[in-house]
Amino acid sequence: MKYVDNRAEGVKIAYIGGGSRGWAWNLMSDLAMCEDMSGDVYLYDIDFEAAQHNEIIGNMYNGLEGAKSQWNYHAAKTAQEAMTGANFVVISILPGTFDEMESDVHTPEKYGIYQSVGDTSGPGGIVRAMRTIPMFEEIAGYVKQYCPDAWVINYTNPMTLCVKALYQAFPEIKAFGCCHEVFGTQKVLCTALKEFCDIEVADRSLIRVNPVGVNHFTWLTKATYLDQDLFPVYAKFAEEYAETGYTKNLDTNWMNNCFVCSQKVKLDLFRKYGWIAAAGDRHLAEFVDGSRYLKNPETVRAWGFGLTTVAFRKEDLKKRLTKSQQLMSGERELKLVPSGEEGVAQMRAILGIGGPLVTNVNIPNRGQTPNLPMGAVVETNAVFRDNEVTPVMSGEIPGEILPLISRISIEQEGISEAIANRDLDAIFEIFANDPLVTCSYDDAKKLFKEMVMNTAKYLTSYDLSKL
């Protein structure tokens, strides 16, 4: 890589998980409308084929009207290839297959156990973890051996617990997890801006926030556009909607979008104990007791949001594989679209072409958070600049809504330990304790051996025989 008329060139970025039908074409359309970067993507995939079309497609943005940087993208056989030299290394992986996928989200549900996601928390996020933490002890000495200077950034879920395992397994790697949630927090602020305070908010970022605790269940204690203080606007807004939720920007047929929801749940929490839950409802949901808002699929509904099915997911796959079809073939007209993320923002801080970025990441606690525990892996704002990315202090959670946020923390503490040693006990006994596993503790143990069984080709590493 050099810097030439303050322009990064020659940039090298490894994608792990590039066969994606989805986060690879945004990190793509994100790329090609940079103007002061320019380099080469290497597509790793275990499915080698998907790799290959995302190597076509990726090629295709170099020749688009707007297109500002040329990328040339390579589907890479082996980790080898897409790593030695990286600057950059991308996670974005499904760690298993949709099959796995929904045993961990239905199968609970004989036992009266109903997930929004069950991909970060509860049985689900567990057993996912299980499968998903081995992937990322092996991605992390992929790191050491061939790009140990590199910055990795991480999409894939349980987002903490996958960070966690990178810096287990590699303490000197320079590592973050991404997440887009807070973002949605911001956008329902500058709803309540609008409606109470007749403000039109040109961008969410404009609304500066100081979120505090771990992913998915983030939280702001500060909120402020310009000089306002933003939370009196934010309880008028809980206020008005907390019975009705706000459906004025979705369509008719919302309640049929399995990822669309109507804020209940959040200004609930708000209500309750007096700060911002920063995350949208299905994930917030999933982190309080089982009976509060997921005790049933009609209490879901009454709450405004959705249970997301894998067969939703499932079919959504299909549509994606067919517009990868018809993208390659040019059936399918290929746009530049801004993602929305902020990936190639902040590898532009990172390299020092973009000024300093303020965003919020997912981390080791070096302090920043100070009442939870050090080296549990948090989620506060950083600042990204010239090769470093230094957590911003959020101060103390306050103490409203901590006890809530530190039994995750704690609980996410244990989970990465008790995995990292490969203890299956150890992974039960917190599994029976989450606050989503609802049934007796004896039905926790079946519960618990019919999910591990169902994704037993991933969990070579352990040992089965002790269940």
The other form holds:
Number of protein chains: 4
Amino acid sequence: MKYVDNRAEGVKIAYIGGGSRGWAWNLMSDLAMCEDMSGDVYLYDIDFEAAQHNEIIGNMYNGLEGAKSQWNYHAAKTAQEAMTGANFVVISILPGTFDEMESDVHTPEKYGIYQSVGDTSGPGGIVRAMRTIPMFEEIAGYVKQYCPDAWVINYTNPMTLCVKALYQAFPEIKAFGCCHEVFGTQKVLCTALKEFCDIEVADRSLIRVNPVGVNHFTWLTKATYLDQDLFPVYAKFAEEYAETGYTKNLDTNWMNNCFVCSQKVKLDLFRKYGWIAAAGDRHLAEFVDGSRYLKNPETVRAWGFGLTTVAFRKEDLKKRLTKSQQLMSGERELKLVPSGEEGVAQMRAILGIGGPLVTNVNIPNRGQTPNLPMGAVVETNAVFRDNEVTPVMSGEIPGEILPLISRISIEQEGISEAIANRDLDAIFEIFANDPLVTCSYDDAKKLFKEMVMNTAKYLTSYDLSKL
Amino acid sequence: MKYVDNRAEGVKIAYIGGGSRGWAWNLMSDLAMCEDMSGDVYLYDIDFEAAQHNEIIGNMYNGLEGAKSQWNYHAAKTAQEAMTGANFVVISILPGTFDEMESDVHTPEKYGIYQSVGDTSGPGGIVRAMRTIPMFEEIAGYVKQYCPDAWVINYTNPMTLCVKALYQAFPEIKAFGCCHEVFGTQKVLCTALKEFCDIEVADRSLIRVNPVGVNHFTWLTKATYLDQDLFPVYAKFAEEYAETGYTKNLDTNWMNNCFVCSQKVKLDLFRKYGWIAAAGDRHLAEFVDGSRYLKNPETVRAWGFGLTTVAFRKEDLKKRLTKSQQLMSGERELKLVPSGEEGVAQMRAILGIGGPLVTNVNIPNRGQTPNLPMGAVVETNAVFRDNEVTPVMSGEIPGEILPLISRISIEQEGISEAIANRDLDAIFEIFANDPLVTCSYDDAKKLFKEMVMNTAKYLTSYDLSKL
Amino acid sequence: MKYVDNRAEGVKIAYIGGGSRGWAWNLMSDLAMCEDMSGDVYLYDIDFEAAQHNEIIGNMYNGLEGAKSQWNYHAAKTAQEAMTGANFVVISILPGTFDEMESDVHTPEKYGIYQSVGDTSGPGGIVRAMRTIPMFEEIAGYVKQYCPDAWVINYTNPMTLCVKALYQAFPEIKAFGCCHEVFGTQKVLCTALKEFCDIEVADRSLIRVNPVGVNHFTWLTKATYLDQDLFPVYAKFAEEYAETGYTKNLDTNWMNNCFVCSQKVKLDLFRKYGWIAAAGDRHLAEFVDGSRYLKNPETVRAWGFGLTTVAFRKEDLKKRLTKSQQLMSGERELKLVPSGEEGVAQMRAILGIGGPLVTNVNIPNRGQTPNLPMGAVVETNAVFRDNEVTPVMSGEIPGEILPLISRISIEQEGISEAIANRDLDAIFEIFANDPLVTCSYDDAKKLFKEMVMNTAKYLTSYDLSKL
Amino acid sequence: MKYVDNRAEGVKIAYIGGGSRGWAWNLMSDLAMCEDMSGDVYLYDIDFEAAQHNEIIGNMYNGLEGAKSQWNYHAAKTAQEAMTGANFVVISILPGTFDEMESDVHTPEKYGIYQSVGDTSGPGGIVRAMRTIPMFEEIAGYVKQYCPDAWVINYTNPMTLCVKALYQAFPEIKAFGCCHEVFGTQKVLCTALKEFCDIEVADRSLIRVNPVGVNHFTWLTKATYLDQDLFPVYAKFAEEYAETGYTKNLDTNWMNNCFVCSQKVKLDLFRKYGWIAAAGDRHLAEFVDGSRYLKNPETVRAWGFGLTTVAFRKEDLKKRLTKSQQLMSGERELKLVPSGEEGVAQMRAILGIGGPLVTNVNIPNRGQTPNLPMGAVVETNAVFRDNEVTPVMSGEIPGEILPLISRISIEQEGISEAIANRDLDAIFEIFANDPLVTCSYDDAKKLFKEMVMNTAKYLTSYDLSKL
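The form predicted together with another copy of the chain, contrasted with the form predicted on its own above:
What follows is the whole complex; the chain from before opens it.
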């Protein structure tokens, strides 16, 4: 990589999970529209063919009208090839297949446990972590070996535990986790500003927020637009829509079209605790006691959100496979559309191009949130600029929500250590104490065993005979 | 008070709740058997007649054979009379009557919530705190006014919140809370030593322990007898009795005879988490998710302990009233029996008599337990000696049990602040998130309202119209 | 104030010390060149005539070619007039006159104590703080009364103690302290980059640094240009110039022309401790033992910097008075020149104009520097944006320099409390332990008394009879 | 070791430095007078003959009238022989000979630096640490190998750094450092009580104190006798004797007879800071700026204490050699005299005999002193009982003395790391910043080099060519 006239040329990006039919295309589009960087993207995937397809699609972007930079895509056969000398490593993988996810999400239903996402916390999140963390330990090893100075950007869930695993395996790693859930809440605030103050905000990022907590259970303790405090505006919004939900102008981006929510959970949490919960309702619901928002499908419906079925995800995957074929064949037109993600903006800022960027990020707590455990991965703002991502002080989490968040963060610290030690007993104890595990202890034991055995193919580093 | 030949003469003790028919007699007996202190005990009680009865009984102790010191008992008409110039203030009160306790304990059963004690945590503990804390604020005011240098010893539940209230109302107060639950666990360890090593321990206090946590949810991170680590011994004990429970030599002291437990909860917790839970099973069960040990009466029975009914307590009170009459009339013989409590030993140590005492105590966290909130009331060892009670470092709470304890301690901090502010909304939010509140959020709301209205007579400092 | 087309109109700035003949003109020039703000500047000064002169000069800026915004200047008779409803309060005052400063700087010379600045630490800084802090307590009171939501920007020394006094007197204040010393070190790094790598940096602010420590004794633990770590470059620079000093291209800005240094102290500190000291040598020298760089005038000369005499300052003031007259009369031409200060850029960022700004600032430690005392005023980076100035985590201060910095910070905390209490004994004890006070304890006592009595006119809130 | 009728039999003590002619005899006498322990003492010394002499003398104690227990003494040829299976390891060594100490203490005098002891801090303490710490690293290795469960009691100076080195080399070690300096201050308090209140205290240990700080620079933040606060009494004492010194009833124990002080330093520090400095004046003087109490021999004399010359120590050693001969030959009578040290009392308490002991000790900071660095060795009270030595919370160090103590503790942390790394540059930087090093930086460099070369024989693990 070198700088030429304020542009970074020869940037090398390694994309782990490079066969992805979603996130990868987002990145391709954003890169093509970025005028001050160019280079190579190495796509590494256990499904090599998928990577090859993306190599084809990726290279097609260079020819599009409006493409401002040249990126050469390469399907890589080995992690070594993809990562050696990389400036950035992007990780966006599916740990296992949707069959494993099906078990994560739906097995607990037998015991009356419903999950709206099932990839972050709760039974699904914990078992998913069991197969994901060993993969991240391996990836961290590659980073150490092949590109110790690279910046590593993770999109994979469970976010907190994945980022923690990278730092545990290679403490000097320069890694962070990105998530767009806070962006969605910024959009809700834009909506409220429009509706109650008739103010049109040019971009959600102009809503300045102070996020605290852990990924997908993030809360805002400040929200400002220019000199205006947005809490009173949001309070009006809550008063108006807490009962009915807000269903106008729902986002219909590919990732969200079936993941619609009416913000009722978010507004309910605001009215109870006085602070703004900043993730989609489907995520938020999974961090409080299961009986509150996820008691049964009727309760979920009444709260105005949906349980994402894995059947849906499988169906959606088929559509995206088709889309991939169509893109490659030219049957379907490739378009340059900003994804709304910040990955490319973060890369630019890290390369020192275009000024500092202040945005939310998931990194270990060095004190930015003084009342969560030191070392736990937390979500706060950070400054991105020339070769640094430095946390901004979030301040203390307010007392109203501290017990909720602290409980989760301490449990994540525990689960992280238990999985690092491959200690099934310790994992189970935390599993059984998760807020979503509302069944009896004995049932929890049966459930855990069943979920583990369902996904045993991806749990070879554990001694399952001890179960 | 003055020192004469290594004896403390003229010690003044104010007993708040001095009409008590139980704890007060314990104290009388222990004082009579203490040879190096003498003085006056002022009994203050809203039931003045009960205090007068205890004045009579107390003075009878002086004539007993074996009494080693003279104590003059006085029923006091005012707190001022009782407390002015006191060296010690003992607080042992019933906040309200057993009718209120009946509501605390049994109203939640309508919603499927069973409580084995109902005076510390859970719905019962929280509502009890709502009427107790204002009383403690008042007592702290008296201490500040009438005897700011006195040592204040609390026996009332909810212990943690009562002690916290004293310090909040009068930060310079020299107060601590005493509880015998850890002693019971030391006795269990004696039993295990006898059974598996044939070692007879002269007194439970010779089992050296390191307690951490909060009152009634206290855990031991060390247990030693001379140079022997007792964890392996306890592990054997757990292996032998976890399934069946241990039912030999049950304690039949008046306070415990109907409060029998078979240690199954305690042993279950040990097997799960690897650390020794150090309170009676009835208390321990109330700090983990309600579905684990308290799901329904059958579950409770299967875990080998009992739900203390308030009907029983009312019946028991009648017996103690009769006993009081019989003691006064001489129909029933007064006896000098060591109570097993440590109050008098603590007073001696604080007066500088007989050397330092190291024992467990409930005081605000000044750092003795670094991973619980600073200022929260925690239970650890402390050194009692000449005019000081200084906490001993407990060390960090181990990761296995930190989430369980931390959750409780953060909630107690929250409830303490919410009650200090008489903020019904804030109280309810914590109520609804308590581990025992396994019903739905809406039901929790109904339950809270019902419990509050049942006990409204004692909640006059709250604006109940806001409910 | 209101926003019109991304411009802030009607901004009200109160300038305390508005008769200033230096800093005030800087601000006027920078404001005139700022195209997206306009409004009023109220000049408040105990020398009302000076403020009136600046009113005239300030308003002349509006007519200059190249002026991009309109600012109306007003000499204010009262703090109330200047501050009521202000959006910003700028404080740049001289506490007392140069006569007092003469005593601060030169009295200690009798005892063999030489000070190169004498306004921050050492005997001069402490006695200056004694008269400054009461003034800042008063200003904080005005802010609370007249403009509690205003942002308060301090330029007055001793910076750390002034900012601390504001927060002590009005804890909700939104105040911060600005200082250009770090900028000077960024310029040195530019020089080194040019000299050893032939890289031309467009602006010193593009050198990204991580400052830690306290004002005027700030250190850089990171310095980066794009992706390049500047420590190796600085090491070469140090090797080359540590002995001889670097004297090319000395800055000749009005503030610095007689304050020349050859960077020998800075390079010496780097070679000893391995971290980059980031203030002018004249300041740095005052924070280490007096015998090192300030033993006597010969030592100072050998280290390549100068002792600023107050005689010089008085002479300089005369020149600036003349300049003021000439500017008003038109005899001397007013010019629009960027001052190099960041005040206006900070205001813009706080108003939400032109994106976030990340720069160094002096504010209370909320944890941004975990190994300095919480609450002590520290210098680190912060994010300036829509109505917020939030500290960025600086990380822990490295062990090599922690004792040096920590000693100063703890002493500042002590002096701050001692002055708040007007406790002459406590002030003296810290005075006597300051690194510059190399004379005997008895001499220190005499010196302290002499310095206090010399400046007694400004110390009316102390009971000097106790001295 | 086994327990027989509440006695510990077969206790094995390894004495490193067992040829000692002072501390060793103290221990022998105290052991002989202890009725509830018996066993073997292995004397290990690089001077094997000295150990053999002590073997003879030690065994003679068993025959003395009044000896209550049997201890068999053995001169050990190897550390392995001495330490294998030991219950206690006592370390009391002279690092190098008095020739090295002569350099430590007297070389700095050439540069105007006077040291009253020279074994703890200042130039002498630092260079002594350079040769001592490698020895302690070696001893910690032996403990790990031969007796990992043993309790290790250190008497060697520099105490803080020696104990730190043990924990750094073997983190699981159960080590602590003992020092009698606080006892001396308790005696001063007894004197004051006698003189101003006519109260006779039976034993100095009945004065209850709360020590904070680091060894030899320890301060009392509380001092109580029974219910009496001793600060007002001490204030009277200070008022009476600060000017003249207190010279009645000076202790004439062998260790102190030439180490007389008149308490003027201690009383001066009390009057300045309001807290009781709790070490001998000779030690205290070495922790504040050299110009205060140690400027030159006249200043020292004026403060009423003496500079201990190494010539005196050499002379004294000769006397003790003669004494050793006389004791062995019977020419001089062996006597059972309590040494005033607490080593044997501590061993009893650790073995669980005779109840808990609360006394001051030097161990790593686990939070007992929250405002000194975690992990730094600090002096506070601790509870000694069955197989545990647990720190008591000292509370925060008061603001008046925090800068003084904190500076020392941070420097000790630095020196400890620098020596562990054998980093001469880092050691020198701290050396040059020590409060006693009042000479110029260049002279400090010369001095350091000279002191190191003088003692090079014992510094073989450093690369002295780098000097």
